[in-house]
Each structure stands twice: as structure tokens, then as C-alpha cells.
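Form predicted alone, single chain, as C-alpha cells, below.
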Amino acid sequence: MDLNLLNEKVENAIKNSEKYKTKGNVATYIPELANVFEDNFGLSIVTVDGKEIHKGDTDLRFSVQSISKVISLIMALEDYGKDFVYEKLGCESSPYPFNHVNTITTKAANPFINAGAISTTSMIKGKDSKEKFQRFMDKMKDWSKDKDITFLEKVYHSEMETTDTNRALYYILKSKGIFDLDVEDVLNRYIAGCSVGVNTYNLAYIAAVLANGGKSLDSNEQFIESDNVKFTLAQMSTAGMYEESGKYQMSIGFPLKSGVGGGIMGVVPGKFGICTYSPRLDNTGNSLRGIIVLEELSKELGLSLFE
């Protein structure tokens, strides 16, 4: 893709959602979120053959939140097959909240609600909650090239202290059967891998190398699987924007996962890898200015997959 037409078309997009950098509100549900300034905008684009676009915060550590949940999935694939994980857990889309008791039948209806972040990250392996979590720390720094990625502790704190839904999600998941672990090591650890900081330069990083099939963009390594990029970029495209990620596949196309910490991450396959930036959400806990921005250049680029 030509990057001169690339870095045009999203300098235009940026302005013109301008008008909706007041819009939307941040999360509140959990305290710490509100503390940040809400007209922050940032956005970078990591090509597959290595170039780079940033525009805007980009240097802003911000809260992972539930784009942790890519990384959760593509290890629970890694150390157990996909076979096995998804006899624990559902790949169809919910209409519910993400953080919604409806959302479980038998077991979680797909890894990007909670209930099925809270599965995925039971089945990351490790000899303590110590190393499971050291483990999935080393897959976000690895991925992203970027050993500075850092844990929000007040964040985390935060967001444990008003966990009650998650809590109640995790006895229903354990009363199916789902795991048998203790409650205070799969919270921890799902709260912990939410309240990772990161920025927009190393969400893009790790949705390109997503895009080029699981390989590291400058040794050709084989990072993730091809097969577990196949399956996690399918629910990414089915779930990754909660109960209205249908609606954002017809608009935007591609694979997308948002965070109510106010990111996006998307993965062109082949082309490259795009995350957002801006903490006011829309009512389903989606980035407001993100998804405009991010339809403006679908549109403008011929971006959609159902083109």
C-alpha cells in the first residue's frame, strides 16, 4: 500500500472527527479509568513490511482493558489446542453486555466477553499465578517490541476493588465445570492482564504482526501459529466489538477489538495493523472517535474484507 496515500487519507480522516472529540464519555465504572484526559486522540499503522504512521498521543500509555483479551485467547490456543479450548468455551457472538451474566449458558458464548476472558486466561500454564502472568507479560512485550510495556497498579487496584460481576461470573463458570482453579489466581491474574499500559504504537505493532500471519515483521520468526492467527482474527471480526461488532463489520470490514481503557485494534491481513486511541466510548464501551475514524478510512481505502 502506497504510504504517502496512507498517511493522507488518515491525516484527512483525523480531522474530520474532530467534531466528535467531545462526544461520548469515559468509563466510570471503574474509578481509575476516569482519571485520564478525555480528549486525548492518538493513532498509529505498522505495515506489514515494517513502516509506520503516528499521529497524535501516540506515546500515551493508556489501558489495555479487554484488547488483553487477543493475547489471553492466542496463549489458552498455544498451551492447549483448539480442541480443548473451545470445548470450554463458545466462538459465537452475544447480543448482551460484555460483562453480562446472560452471556453464559453452558459455558462463555465467545473469549472476548468476560466470562470467556476470565476461561481463556484459566488455561494459560505456568507452575504459580506468578509465572502465568510473567508469561503473558513476556507474549505483550515480545509481540509489540517493546520491553518498557509497563502494569498499572493503580488501575489494577481499582479495578478489583469494584469487580463484584466478574467474581459472580467466575462461580458460574466454575459450577459449569469450566475450571477448577482458585478464584483469587484466575481474578488477579484477568484483572492484572486488563490493567497492562500500553500505547498506540504497540497495539498496531502486535495487530500487523497479525497481520503477517503470526511472523515477526524483521526475522520472519514465526511468533503465533498461523492457525491460531486464523482463529483469533475470526473472532476479533465476530466479537471483538461486544454486542455491535456485526454493525462495525458492515461499516469497517476487517478484524477489531476494542478496550474500554479507549483503544482499538485492528488487523488488515497483509497490509497492516491500526490501533486508535480516545477514552470517550459510545454506549457499548467502544471508542466514539475511534470507530469514526476508522470507518472514514475503510471507506476512503477500499479496507473492507466484504469488498
Second form
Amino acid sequence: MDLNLLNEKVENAIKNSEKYKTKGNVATYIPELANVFEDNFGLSIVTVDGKEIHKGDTDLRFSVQSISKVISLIMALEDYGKDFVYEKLGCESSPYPFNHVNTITTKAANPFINAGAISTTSMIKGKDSKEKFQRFMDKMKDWSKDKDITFLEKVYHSEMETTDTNRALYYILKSKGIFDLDVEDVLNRYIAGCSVGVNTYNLAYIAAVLANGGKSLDSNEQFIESDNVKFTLAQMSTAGMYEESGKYQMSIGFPLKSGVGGGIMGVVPGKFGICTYSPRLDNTGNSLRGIIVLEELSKELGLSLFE
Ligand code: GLU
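Which structure goes with the form predicted together with glutamic acid, now that we have seen the form predicted alone?
Below is the whole assembly, all chains and molecules, this chain first.
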């Protein structure tokens, strides 16, 4: 991929998106998420051959939220294998909001709605809660090549205090026999995972590893098994953008995962990983300006996998 062309198209897309700067609203249902500067915007791209583009507020640490569900899915797949994971979990998109009780029938619809991520979190191995979460943090640090990734205490406490819906989802799953673990352990780790502070560089780097078939960009180490990359990218395409995942596969056309903290992580297989950050969301929970930029880039560079 020609880096100059990519850079030029990125600059144009960001400029053209400026009129959306004040559109949409930051998430407030987790009170601490409202304490961000609403108009921030950052974008990072990391190509599979290690080249980088960074624009805007790329150093800013924001809450990873739902994008952490990608890591939990990969870990569950690594720890238990696909058959076990999908016995406990569906793989179809859901027309309901990410924390809606209807996202659960006999099991959670997919790994990227809350009930699904609570399920994958229950499948992360470790001798105790501390070790399970440490393994999750270590993966994030290794795959993003950033040992300084932090945990946003305030976001964590704010969500723990307001998480009755997730607690209800946990008990519904438990009643369906999906798991029988300590509720506080699973909820703590799920919410702690959502409260990890990342910047756009971190998520673009993780996305680049996925774009590179799960291989480290620096060594030949296979960070993520290639089959698990394939399953994860399929799920990002079908369920990564909440109940509007299909719509954005039509207009953007590559695997995506967004979070209510304002991040969107995208994977263009064989080419690059990308992350946008802009905390103003649309009604579904997707970063509004992030989508506008990704749509223009996809169109200008022919990035859709379906064309
Ligand atoms: N921690 C958030 C929740 O459980 C994640 C939501 C999201 O980013 O989709 O509601």
C-alpha cells in the first residue's frame, strides 16, 4: 500500500469530517465516560510491514470498552477451542442493543454483545481471578507492543457502581447453564477489561497483528493462531458495530469493532490495522465521526473486501 497516497486520503477524510465534529453525544450511562473532551479526534494506521500514520489526538488514553471483547473472544478460543466456545455462545448478529436481555435466547447471540463478552470472560483460564485478568492485560500489552497500557480506575469504579443490567445478564446466562462461577469475579473482570486505557496507536497495532494473520510485526512469532484470527474477523464483520453491523459492512466493508468509549478498530486483511477515536456516538453506540472517516477512506481507497 502506497503510504503517501494513504496519508493524503487520511488527511482529506479527516478534513471532510470536521463538519461532524459536534454531532452525536458521548456515552453517559457509565457516568465517568462523560468526563472526556467531546471534540477530540485521533486516527492511527499501522501497516503489516510496520509503517505508521498518526493524526490528531493519538496519545490520549481512552476507555477501550467493547473493543476489549475482541481480546476476550480470542482468549476464550485459545483456552477452550472453537467447539466449546460456540456451544456456549452464538455467532449471529443481534438486532437488539448491546445490553438488551433479548440478546440472550438459549445462549448469548454473539461474543460482541455484553452477554456474549460476559460468557467469553468466563472462559479465560487462570488459577485465580488475578491471574486470569493479568493474562488478559499481558495479551493487550504484547499485541499492542505497549507495556504502559494502563487501567482507568475511575471508569472501572463508575461502571461497577452502575452495572445492574450486566449483573442481570450474568444471572440469565447462569440460569441457562452457560456457566456457574462467582458473579463478582466474572463481572469484575469483564468491566475491568472494558476499563483498560488505550490510545489509537495501541488498537491500530493490535488490528495490524490481526491484518497480518495473527503474526507479530516485529518477529515471526504467531501471537494469535490463524484459525482464531479468521473466526474473530468473521465475527467483527457480522457483529462488530452493534445492531448496525450489516449497514457498515455495506459502506465500509472490512472487519470492525467499536466501543462506547469512542474507539473503532478496523482490520484490512493483508494491508493494515486502523483505529479512530472520537467520543461522540450515534444512537447505536458507534463513534459518529469515526464512521464518517472510515466510510470515506474505504470508498477512496477501494478497501471493501466485497468489491
Ligand atoms: N462496558 C460497557 C457495558 O458493559 C461496554 C459497552 C460497549 O462498549 O459496547 O455496557
